[in-house]
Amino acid sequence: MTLLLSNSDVEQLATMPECMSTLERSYVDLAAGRALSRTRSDCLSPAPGDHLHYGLMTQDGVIPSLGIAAVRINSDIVSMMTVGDHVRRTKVPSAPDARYVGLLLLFSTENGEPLAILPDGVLQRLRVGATSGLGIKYLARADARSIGLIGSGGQARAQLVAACAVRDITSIRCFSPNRERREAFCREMSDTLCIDVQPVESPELAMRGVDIALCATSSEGVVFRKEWLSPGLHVGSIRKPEIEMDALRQADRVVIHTRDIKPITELSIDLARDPLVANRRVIQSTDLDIRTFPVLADVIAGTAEGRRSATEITCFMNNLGTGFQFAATGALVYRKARELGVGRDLPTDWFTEDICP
């Protein structure tokens, strides 16, 4: 039988510490070449409405030790709008009943059968947060107690939960441009984490003097500046554009998530003329070649160094997501769902065929 799960099922099945533990073990397989991940692929075409386009995105990964292969598929309407000083890439809930479309398909590497179908929403946040949390585990000071955060969305929540799972955090300051959302986020996370999460009026106020600086935004531009660096600081980001290139140049140790620096992207002729969309693929002449930095999997496997001293400035750039992450976290969710009897079974022969494709 093929298991059908919902986001609410995933919420009750997967915790942040479990996701981090599963990913940590699986990154060792990735570093050794036993696990596989293919570069993300985007096909983009126009959509009705101003500054909107359609995107079909796929990611996949295979982890034989877990017996799982995963394919993530997003069918999105995307807005590229300038807000303040930054272009923001925002998914628009345009499907019926104002919903999004993101699916994760899990397959057996033993016989090829489809094991599970589930939405990607909860796992998307968990896998990004868990990966950033592993960056903190290996790169932040062991005595780190304070966090500065830029962002107040779902990814920001996951970043804080993961950080607090690996360090004894006692104070958090948060900035995001929308005062109402920022204050609501801080109230929510104060209750969730039982830590005082303070809203502040500028990104500099959030970042100055903290032990860990986290960026979790949808911005296509810089949100973290080199002026905010200080000895012993760890900086984490979930998007390459968030950190100023000069801040990376001044850091003592930079680790990236993957050497795939950009998705494989195909643009329709109409979008190729739209700079807000087309320029997302452009590597600026002033950018560092981040492919020269070690990847997180190698740090976890012990073939690359993590933090070496209390005064080092470290940075983890979670520069591009991978299907591998969804294979690892998906395997965790599938195993627990079977153990606990969660989800709905569908006949596997609905998804298999007797004609060789």
Given for the second form:
Protein chains: 2
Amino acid sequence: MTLLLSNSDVEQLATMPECMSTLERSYVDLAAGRALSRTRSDCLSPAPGDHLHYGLMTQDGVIPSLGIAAVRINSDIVSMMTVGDHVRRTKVPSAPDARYVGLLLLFSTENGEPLAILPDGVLQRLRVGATSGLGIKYLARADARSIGLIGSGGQARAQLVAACAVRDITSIRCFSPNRERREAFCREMSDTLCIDVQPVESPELAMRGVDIALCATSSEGVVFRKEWLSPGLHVGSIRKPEIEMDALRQADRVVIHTRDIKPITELSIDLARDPLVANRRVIQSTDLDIRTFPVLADVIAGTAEGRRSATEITCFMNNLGTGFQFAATGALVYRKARELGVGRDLPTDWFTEDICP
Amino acid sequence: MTLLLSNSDVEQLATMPECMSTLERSYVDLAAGRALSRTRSDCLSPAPGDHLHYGLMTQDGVIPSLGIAAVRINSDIVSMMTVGDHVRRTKVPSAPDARYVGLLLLFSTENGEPLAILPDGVLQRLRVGATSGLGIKYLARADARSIGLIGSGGQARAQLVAACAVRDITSIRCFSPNRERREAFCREMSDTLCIDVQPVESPELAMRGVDIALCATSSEGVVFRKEWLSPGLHVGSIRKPEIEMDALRQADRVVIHTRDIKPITELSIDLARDPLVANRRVIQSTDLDIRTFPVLADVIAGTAEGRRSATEITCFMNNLGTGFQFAATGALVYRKARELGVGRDLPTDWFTEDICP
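If the one shown is the form predicted alone, what is the structure of the form predicted together with a further copy of the same chain?
Every chain and every other molecule in the complex is listed next, the one we just looked at coming first.
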């Protein structure tokens, strides 16, 4: 049988520490060339409506030691809007009942069979958070106690949960532009983490003087500035543009997630003329060549160095997601779902065939 | 609702002439940059058993004018064996009940929703056949009457059906190494096409003196030799290695399917050491640079030339499949299934989510 899971199934099955531990072991496979990841691809074409486009995004990962291959698919209506001096990219829930379309398909590397189909929403944040958390584990000071955070969405939540799983955090300050949303987020996270999460009025107030500075925004522009660097700081980011290039240049040690610097991109001719889409591409192509930095998998495998002293400024740029992350965390979810009998069984022969394709 | 279709649904819904006509119109979009295709990717890692590996193959296509985005996924156990002096690549039906795993997922480019899930087996042959058929339509002599064929599998069948849809064929000769299989194929195709399909004892007997020479094998080696070229011939191939490089050099006009010369390939370190896999890569990397040839989409759109005289030797190399072909033929199948009420409806919310991924 092929297992159909929901986001709430995933939520009850996968904890952040388990995701981090599965990913940590699997990154060693990746560093050794035993696990595979195919660079994300984005096919972008126009959609009905102003400043909207359709995006088909796919990424694949294979981890033979876990017996799992994963394909993650997003089929999105995307809005590109200018907010202040930033370009903001937002997915619009346009599928029936105002829903999003993000799927993870899991297959067995032993016999090829389709093992599971699940939405990617919960796992998406878990895998980003878990990877950033591993960045903190290997790069932040062991005695880091305070966090500054910019962002108040689902990714911001996962960043805090992951950070608190690997460091003994006692204080958190958070900024995001919308006061109401920011305060609600701080109340919720204070309850979740049993740590005082304090809303502040500016990014600088959040970031100055902390041990760990985390960016978790959907911005296509800079959110962390070099003026906020101080000895011993660890800076984490979930999108390449978030950290000012000069801050990266001044950091003592920068580690990136993957040498997949940008997605494989196919743009339809109509969309190639859209100034916001063009703008997005310019932002991505004019900056520092980050491929010279080591990747997290090598730090975990011990072939690249982590933090060397208490005063070093370290930076982890969770620069692009990989199908590999979905294979690792998906394998965990699938195994636990089978152990605990969670999910709905669908006939496997719906998704297999007797014709050789 | 999301539509679940079977191979027999697809078989009853899509005819070769309809597939050719949908593809023909869509290739004009592709040539103009309005439709998109993301190069196929193969992630290959070891599988339990000698000479077996696991392959995760994905490809994407988007055709906004048809409102369809497609992701095709194959999750295969593959055997690489040496047969005579050829390396033969065979998919092993290893999923439960000895089945193959090939899926096509269709999404709406208008609202992102998952429209349909179907096996790829029938469509796989239809799209290859339809594309080769368009190659014949634009490149073979208008008065071509005879076909020579090497191969007797599902792809060989589709090649004949497509050829007979665009030319008034009166005689067909067929060779494949296994006599029993070849004779059964010829009996079946004689019935299907109402044309005498004659089994012959050698590739040369099949190919010499015909108007259209078609290769439809699973060989990783040469099957069509330059000695068999004659004025006015059209040669068709469904795999790059099938046609001897010197035959391509001697042809007056060669058209390829796509400038995607090879798949994006990720090989696990264990597999990179396998001599058969390495061999396959060598075969693909040492030959003629076929990217200098025009692509079929440009010939159909009228920006590259087709056949110019009755004596030219033309060649169409259906060199690599594309997600675009699955988007076009998938759109046709989906539209007809909805019109005729074919298939099983699954709740769309199984495959959508209320969390922004």
